[in-house]
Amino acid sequence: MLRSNVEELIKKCAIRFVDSQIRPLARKWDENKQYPLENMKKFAELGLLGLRIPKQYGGSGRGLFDAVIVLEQIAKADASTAVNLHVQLNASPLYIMLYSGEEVKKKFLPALVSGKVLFSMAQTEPEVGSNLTELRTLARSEGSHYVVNGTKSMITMGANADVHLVYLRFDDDSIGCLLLEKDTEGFSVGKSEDFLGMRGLGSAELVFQDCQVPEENVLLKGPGSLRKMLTMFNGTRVGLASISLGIAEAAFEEALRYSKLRTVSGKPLIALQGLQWKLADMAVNVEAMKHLVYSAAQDTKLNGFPDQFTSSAARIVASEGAVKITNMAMDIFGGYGYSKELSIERYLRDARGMIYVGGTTDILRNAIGAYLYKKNV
């Protein structure tokens, strides 16, 4: 499915890191809770954290397709990782490359390739959760900044980042987004998560007490903002459904690996009729959830963005096609799959996770009957 040599040497590069830098440690991160800032420095040392970044400013200048090649191998290791770089690929830079001014472009974008300044995506609220129509932290203007009051909850690398993408509502009652850096007086890290599974995110609560940002840090407000940032949110959903696809490419390939070595009255596993149709069912399910995330990833007609559909469709196949197939890896390991010595129940708690990271699939269930009603009323 990749188009031209530069993306296979992307994939390739990306699976030589995995196997040798991430793959050892990912069930010791995992163990421990562990936030790995070690791999963003790495990011940075072989150039993918300026992989969508324009020339100008270090970067590489590719597009969300070769954001998908990495993060797909990525997470078929550590899917907290692959989260992590995500931010950094699909979310928050991007905003500063469409919507910033020039100085805030050359004071952060270039700061990131180096691996110096790392992101969060401050969205989520504990009262409201992802609706951005409801969002309760404020922002008031006062002479040349602005004044924020709020707190976010579960935010991804909300403990580890140096500036936080954080989403609000104005005093003019219009929704939008400013960078808000780490050292901003007022600013505190509350309370880290303690996940079931994708537990080396660094998730954390943000609190916002009378934090002063310059205005020229506010990156979408007024009249049109939302519509902006629901378009920006197209391609962060095909770039989390890549993530769900590298966790049940990799529960698939433990399971096919297993039934292969596993004998049972002198036959391998794989030789069983049963085995060889759940084998079959997850292979058809894992090329679906490819192709669909392969094709939303190059669907970028709408300002260099997938449609609501299409990035909504991906994302829900992927991140509900994962549960499945992690499902179904852990019954072909059967009792073995349940213990901690393998990675396939990791899988399957990375890959129930993922429902809900970046908003839930009912919520983009919602976005494609949006879609729907808008298509054909």
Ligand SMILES: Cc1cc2nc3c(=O)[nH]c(=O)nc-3n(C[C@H](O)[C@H](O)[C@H](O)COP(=O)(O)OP(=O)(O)OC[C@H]3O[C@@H](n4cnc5c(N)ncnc54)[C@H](O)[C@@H]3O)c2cc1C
Second form
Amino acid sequence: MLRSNVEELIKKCAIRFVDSQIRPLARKWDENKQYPLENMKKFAELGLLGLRIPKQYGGSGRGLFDAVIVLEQIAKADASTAVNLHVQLNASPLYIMLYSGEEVKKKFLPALVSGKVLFSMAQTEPEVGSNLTELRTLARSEGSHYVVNGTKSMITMGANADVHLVYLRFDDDSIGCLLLEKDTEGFSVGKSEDFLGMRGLGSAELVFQDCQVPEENVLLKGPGSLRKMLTMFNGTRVGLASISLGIAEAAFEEALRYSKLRTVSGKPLIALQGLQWKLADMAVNVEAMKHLVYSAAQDTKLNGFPDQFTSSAARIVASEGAVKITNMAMDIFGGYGYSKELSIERYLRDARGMIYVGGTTDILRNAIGAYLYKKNV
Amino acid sequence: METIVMIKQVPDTTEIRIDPSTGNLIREGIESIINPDDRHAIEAALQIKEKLGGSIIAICMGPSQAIDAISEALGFGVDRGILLTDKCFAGADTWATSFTLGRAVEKINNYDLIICGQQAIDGDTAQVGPQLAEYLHIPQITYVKGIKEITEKKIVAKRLVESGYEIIGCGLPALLTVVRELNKTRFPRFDWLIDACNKRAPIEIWNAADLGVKAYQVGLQGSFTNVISTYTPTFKRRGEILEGDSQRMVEDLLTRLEENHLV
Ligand SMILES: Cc1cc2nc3c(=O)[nH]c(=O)nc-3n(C[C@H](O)[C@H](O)[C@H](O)COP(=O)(O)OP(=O)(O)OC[C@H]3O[C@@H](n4cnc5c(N)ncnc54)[C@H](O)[C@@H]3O)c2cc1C
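Form predicted alone done; form predicted in complex with this ligand now:
Let us now look at the entire complex, which starts with that chain.
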């Protein structure tokens, strides 16, 4: 039966949407440090927020690879918008799908699909970043609910999300997570972050003061919870890698176009061997990133998730590669690349931020190192 | 209200490049899209459906990859898609195209309105819509830039003409060809695009046998016109600078204009 290829079709349609609705406004969002709220509304109208949500909750039931294809295209125009969407596609709602009871699923998943409820995912604390076992935000059991106290920092969509998936410590000393709704008494949004790049994330601090959370909102608690959460990270890492890939592709494509237009002594820049080598390196790097990210996105060997090595490798190569490529693109543009009139400097600032979002790439090296240390050779 | 929209898949460029050695279209690096005017036809059908209910069928004649145009139409909210594809449909001129589309409409046999784009960016003839209406013996309103009134029985539309617009009404069934001023198109929904790729999607593929047509009636064989050759026009212009004082230069210029029979 003749049918269209899903991935190619959604890629094509994503490109058209991005070109008309996102790229023209990305500069403004960056300059104003503005969370582009209208995007999420549009994503809901386009049936995109339910991409990975099972059909019985109103979604399309697709996998990580489809999310990666869409995020890559969005990131080519605005990485912040891509990260905001990534949190909805690949992060918090998946925890609900896997670890919450039916009532909670019915309450939140259709609401996400229609754009009525948006999520954040809050791990980082002012004093604890890389090492999640040291989290200090505490949930204390009190009858049929939990009382949460603590502070989270740098939380993407912190100021705009309706429900926060909070990583914390329970009173049995296990690390787990729960859902905290924004109208919970004692919850407030603290200071907003003023980042170098990724300025459309609506990043903010979250403050919990004796917040009462009903028991059914607890998703993971007790022994083994942290391991499950770390498995979820394998998927989110690939989503983030696709965003770095998008930034790198945008910078490379713009540099290549410019190298054919700009002339030096009557010849286009690309006629100079020195720049040909730079462009060749960029092309090779982008190609390598793409293969690694796509293969990780299609890897489901760990109960539907990519494994830790594959996903970490994809993120390291893509996030660090994007910094390298945006830097090289700036060189090809010369002084104009350093000007805010063009997008290259924004790509560079955004690529730099992607090294930290979702854990630093050095921490991923730790994980790979530990894996190699244990591996039989 | 049962509406049929005719959509064509075209290369996404208005600057079509042709390989001078083979005369073939250079397709490399060029995406295929739904013809821009046809998007406005789809949008018109969707707005009419939102107002009056009913359903929309999209028909596309083309090679098998034109399935993407049908899938995208379903992404917009079209209910059913029909791809007319057969080796013998290839190379059709506007007559053979409207005949083939006409046979498909006759096979569907239940419609109130047919909407086409004004013209396709890869042909620019604007003939297929009017010819289809003639084939079906139904009234047509071409160059529609506004719909003033539509009911189950009749339509009143604003029709673009060179000096302004006309207001024309007719009974249904009828055929419209629409211009881009008519409406603002929406984006396809991702969830519906995904559904359109499913085996169970409401998409049918019809070939010559399904339409009950013979190879000599359709495609290149059924065409009254033949393309002998295609080429990109080359402009070989050479500037010439006239010298001397102004008297001299004006005289030279006039001589040259006269020599070339330009004055
Ligand atoms: C744009 C942006 C968006 C973000 N969005 C979110 C979000 O939505 N939710 C959220 O929870 N957090 C978010 N963060 C926070 C991010 O996850 C943290 O910045 C990251 O996990 C690192 O933590 P830290 O900043 O506290 O660094 P630290 O943990 O203090 O690390 C400092 C440095 O030490 C290194 N280091 C630490 N431990 C080791 C070790 N064992 N071995 C070797 N090196 C080590 C790190 O690699 C780093 O270079 C975001 C950050 C940014 C920049």
